[in-house]
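Presented as structure tokens, the chain that follows is alone, the form predicted alone.
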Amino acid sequence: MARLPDGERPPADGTLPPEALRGLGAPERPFGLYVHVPYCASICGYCDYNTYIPGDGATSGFAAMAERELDLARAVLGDAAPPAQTVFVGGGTPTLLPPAELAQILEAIRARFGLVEGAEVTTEANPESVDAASLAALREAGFTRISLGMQSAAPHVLATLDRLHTPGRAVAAAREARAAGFEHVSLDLIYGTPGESAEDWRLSLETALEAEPDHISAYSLIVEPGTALAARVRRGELPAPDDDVLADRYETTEAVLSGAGLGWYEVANWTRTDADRCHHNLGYWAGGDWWGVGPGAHSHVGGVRWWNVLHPTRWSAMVEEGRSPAAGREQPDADGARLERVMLAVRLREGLALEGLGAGAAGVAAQFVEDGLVERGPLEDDGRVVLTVRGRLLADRVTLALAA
């Protein structure tokens, strides 16, 4: 189940301390709007967002709740808020909501905001949930980007998640976005799901690239506390995921990837082209800022981050009375910047400039290219470090060394 950081108490008109607004809009931050839609069909056995069942007529005021969020994030920003670069609608599944409500929203953030000229305007959404109509409907709104979550090819490794599609709908509904006018179609993949075999996890791999999609993300399964799935592990009805099987499975997936002529620009992401990478999550990745919008979303600006009441219910409440839906808010202090900073850095394909990390941060990237986790940059004089394919398998030690 989804849970909230401790933090401290935001005021109730959501107000910024000034020196977070410093900035804002500049070239190095780029600004961003996500919304979370936390309805769901189903709850997946592995999931542990915030995720609802939907009653009947539940969803039906959330367009409007979000843009009563959206004037206070225009008020709390005020002249300073720069037009937005990218858009996500995540969730949860957004595209239970019609079409109409998903422009809506997307039309209340044009006009408290403004987009820039080629922004990106992202959505999720689950295959069943989608078809050609609703697709060019979406495409019609604003939408320029979609990224589904197929996580596999094999009935019974579907099964074993709770997903609801066909093994063959992912690629159906990438093909009928692209028939839509999505200039960005992605697909999303889980791999070491419990009973899936090698040549289950190849036949995804194969299967999401007959759709010639743009981007794949494939992430290792994790058991969350709280979830169905680790009920079922700890029952032992299951086996928990096997390191050993994981790793095989990224060396996997990095080798038909880049076979199919796909690249890495992040540990769990490929495109055809740089184009073709996720804007808004690089705007996390680089440090950017972002108002997150709807139950239990994150929002970040200036170095000053915070998170939403997660039940609609409360959010809508709060939101209806005028007040800042913030649960709790913090501002990390120097050491955690600094991992933070490196931790994000470390896995972008870019790499991670050492400059600043300390005078042993040197000697310990050079210790991790002896090993052969980390590569030196293309620009040796920049003291720049890539992670190999294997220091992707062990990001957390480089980056936990890396930040000491």
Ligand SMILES: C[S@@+](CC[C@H](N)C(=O)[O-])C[C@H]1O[C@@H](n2cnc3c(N)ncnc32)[C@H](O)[C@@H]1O
The other form holds:
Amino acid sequence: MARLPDGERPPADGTLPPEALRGLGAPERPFGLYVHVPYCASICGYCDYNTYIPGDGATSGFAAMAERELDLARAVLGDAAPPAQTVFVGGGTPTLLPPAELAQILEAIRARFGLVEGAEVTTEANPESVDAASLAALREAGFTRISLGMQSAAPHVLATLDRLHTPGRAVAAAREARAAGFEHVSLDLIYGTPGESAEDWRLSLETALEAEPDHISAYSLIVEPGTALAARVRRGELPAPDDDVLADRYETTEAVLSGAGLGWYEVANWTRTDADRCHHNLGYWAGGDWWGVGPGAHSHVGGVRWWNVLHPTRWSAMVEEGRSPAAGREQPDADGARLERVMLAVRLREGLALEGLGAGAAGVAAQFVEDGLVERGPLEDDGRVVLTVRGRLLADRVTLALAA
Ligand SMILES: C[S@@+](CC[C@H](N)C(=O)[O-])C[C@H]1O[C@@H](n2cnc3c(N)ncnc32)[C@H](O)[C@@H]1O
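Let's see the other form, the form predicted together with this ligand, since the form predicted alone is already up.
What follows is the whole complex; the chain from before opens it.
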């Protein structure tokens, strides 16, 4: 079940401290909008995102309420609000909304902020929630990128994950998206599901590649507390994912994807070319600014983070009254901000610059080279820490040691 962090109480009108707004739109601060659509046709047992199965007609007011929060965002950010470089509509299952409502939300973003030329506009989608006609309508509305939740090509794995689509439907949806003119098509996969064999995983990767995506995300299955999957593991109905198996699957992922011409750019993400990277996520990882619209959405502007109330009814009521739907906020101190910077940068192929870290960091990084977790070249050339395949498996350990 989705949970929110603790934080201070945000002001009811959503205003931000003036220093957070200073420099908004500067080149080193990419600006994006995230929209959280909190609805799914059914809830997958492993998922702890903020999602609800909507009752009849429950989704129909969503786009109008998203417009209200965009009004608030525009008022809080003021005339300094830059045009959006990226828009990401995630969920939930955004494509449970009719394409016209997703178009309405995108139009509302255009009207209040504008989009830079060539802006990346992504929607997530479940394979069974789109067809050739809806994809054409989304492309026509200005969506440029689609991220499809394929998860696996093995029917028994999809069943354990409670997915409603066949493996073939995910591949067909990716092809339909290309035919509709989407510039970027991404597939999400999950490895390490109980009952998945090494062959099942290899088949999933190969089937995903047949769809010719330019981006693949591969996540190890996380048994999130409070989910139906966690209850099944606790009752002994399913075994917990095994760390050695997960490591093995990751190594297969790297071998199969790099063999097919896709390179990693973040620990869980591979692309054909640098242009195919998800620029919205790169903004998150580079400490950029983004406003998150919708129930439970998180935002970050100029070092201030905040998060919205979780429940759609409560969120709607607050935005309808013109109040900020934020439930809490925080401004991480210097140590917290440094740990976060290290944590995010170390996961990127570009790597983490040692400069600015503590005095012991260079020695720690050199030891990681000896241990085979960090590449020697970039560290010696310009002092950047870039993880090896084995290092990517242990990214958290490397982060903690470098930030200490
Ligand atoms: C916001 S979810 C996508 C939601 C979309 N409705 C779908 O299921 O296709 C983004 C991705 O996160 C991954 N994910 C979600 N929960 C996960 C978990 N517990 N363990 C591993 N990956 C997870 C899945 O690959 C999913 O496609």
